[in-house]
Amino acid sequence: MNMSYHRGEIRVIGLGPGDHRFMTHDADLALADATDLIGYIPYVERIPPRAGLIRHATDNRVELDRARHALDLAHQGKVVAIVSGGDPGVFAMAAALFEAIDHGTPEDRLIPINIHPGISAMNAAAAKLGAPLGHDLPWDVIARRLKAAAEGDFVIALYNPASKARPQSIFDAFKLLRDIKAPSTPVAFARAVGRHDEKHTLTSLAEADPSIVDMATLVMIGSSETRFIDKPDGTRWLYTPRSYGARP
């Protein structure tokens, strides 16, 4: 491969559930200097035309084609914005892009990728309705629900998983999960996301160390489909394919 060519980048951007008020400042910044815009027709139409921005609107159910098109453009040196409604990681274009990379060429893994989260319909609807998602639970209820989620093969996210008042629960949670899920199940500890001391730890269920978890850590446990993509610089991406049963 000729390493001297100008490599572009890909930004996968969540537009929120509708009105521009629900778009984040981060999403606006990511769109500001993009050269190419890719997405489902209604989402592309939400972005005002401007000089220097080429629009590539496509119909529904061609997510992998969009992702491959974005990779091709990035190899040509373009700054590509792939847009999704809501959050791009919730059954949307982020997973499609990583699936294309996973099954693509080694050169695809060299392209800088940034995911810009968006407000999901769940968050927007909850805010309009009141506070239907607010809940604190005793450990016996948490354990019952955690067991059901693990047996249902969901990707699981644990918020505020450990504190001085609840130091043991995270260890009990991992013991429960290890009795149900495969030892190789991917696990991520994402601490202080968006802050100066942000840190990510990617590991497996068997090797995960719950003692590093605190109130600022979000714990994510993959499904049987979740997998890592190794990058040339030694870091990794974590993703779950859009279609269940796609793992070889």
Second form
There are 2 protein chains.
Amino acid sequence: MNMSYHRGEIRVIGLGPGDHRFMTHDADLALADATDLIGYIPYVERIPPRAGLIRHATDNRVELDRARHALDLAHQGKVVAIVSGGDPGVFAMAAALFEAIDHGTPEDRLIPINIHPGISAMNAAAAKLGAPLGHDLPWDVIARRLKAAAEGDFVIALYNPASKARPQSIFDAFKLLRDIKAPSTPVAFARAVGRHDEKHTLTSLAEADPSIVDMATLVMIGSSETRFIDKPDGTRWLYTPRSYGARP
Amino acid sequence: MNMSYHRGEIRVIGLGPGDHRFMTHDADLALADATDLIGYIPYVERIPPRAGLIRHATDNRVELDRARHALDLAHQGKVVAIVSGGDPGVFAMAAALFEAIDHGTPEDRLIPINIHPGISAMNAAAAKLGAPLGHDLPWDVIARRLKAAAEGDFVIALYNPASKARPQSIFDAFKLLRDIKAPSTPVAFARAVGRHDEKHTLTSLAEADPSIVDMATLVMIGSSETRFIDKPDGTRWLYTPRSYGARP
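Next up, the form predicted in complex with another copy of the chain in place of the form predicted on its own?
What follows is the whole complex; the chain from before opens it.
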């Protein structure tokens, strides 16, 4: 075991769409004291060079190799920034990193990992086009969509899942999902994300208790591929591998 | 007609999840010289008071009334910032604003509107949990999901729709969607969003030409409710009304 690995860490950073103005302050801060920069060339080139930052630009499209490289650098004590366009969690490097950890060594699970979200292409495009994405739905349309999303094996995110006006809907939604999806499907209740009272509950579709859900909770239900990674400190990561159907 | 309305404008701004560090530079800039601030109280309260900024905090949950208020202020020459948590295009104020314009006067369509995207709750929660959202898919899984998404009447966004390795997929995808969805369904090809060579093509499912799609293109296919708003300058907005089944 390498005694230095506690010093290293990995930050997976979303650069948003092309222009720097669409980056978050959080992403800028995460880049500010990184020692090593990893990513596909067009993304690495968006980051101005500076003393103390080693750029590992690569034309390697094999995300798992790039993730392994980041883990090796972190084990050497480096503060590694992996950069992606858009959001790093949407068809980008975050899932590849967790997949590498899932296939990796017990020591890999000791490395502090932080994911820094970015504006995804879907949200950026929608903003330029108008507002194609959002509307409120009556229950019959929600039920139709939940059924379709479950049958399509999508990862499902439920916004505004509970309100005084419709307290029963979240229970109906879980009943519907339990009729279609496996009991072991991972479920996350992420409450007040980005606020001081943030709280996450990780569970399974069989064991999830929808009564803890309120309007500040984002409910996420996994696909058949979504899985947990257990960490030595007793916490867990939730991720969906890049490679569909390729469980370790 | 009010001679001053060309001076006003509306900016719909995403504040992201709770903490300011998750806002974009773009959102900060859009707020910097606004004259009027409109939004649901908890979101307005996130913005520090300053001289020259009138705060119209409201506990009014009727988004269409709030949108109409913003339009009236813009007609008076105000630079109106409408703030939402998360992304303004996802279950938030952008769709309500365009719905108000769709129901509004011809003069409403002269007001400059800019949507400033924010980190949506889904991406923020995913970042905290690990990477539950993203994976690559073989064509049979893509086909299954496209069919489910079409049958669920979702708005569909296709990422990375064309590559040298799989040039046929985008044609197969449009063939599949045309078998299920109405020919008049709005389609947008948004290329290089946020870059200097950004380009949008707005069309219908019947008339869309997938051969113009490349890896820098985000493809968006509307739900049965998604519609265009024609502007006097010949351009169009694309939006999905907040109220499902309530076309003007």
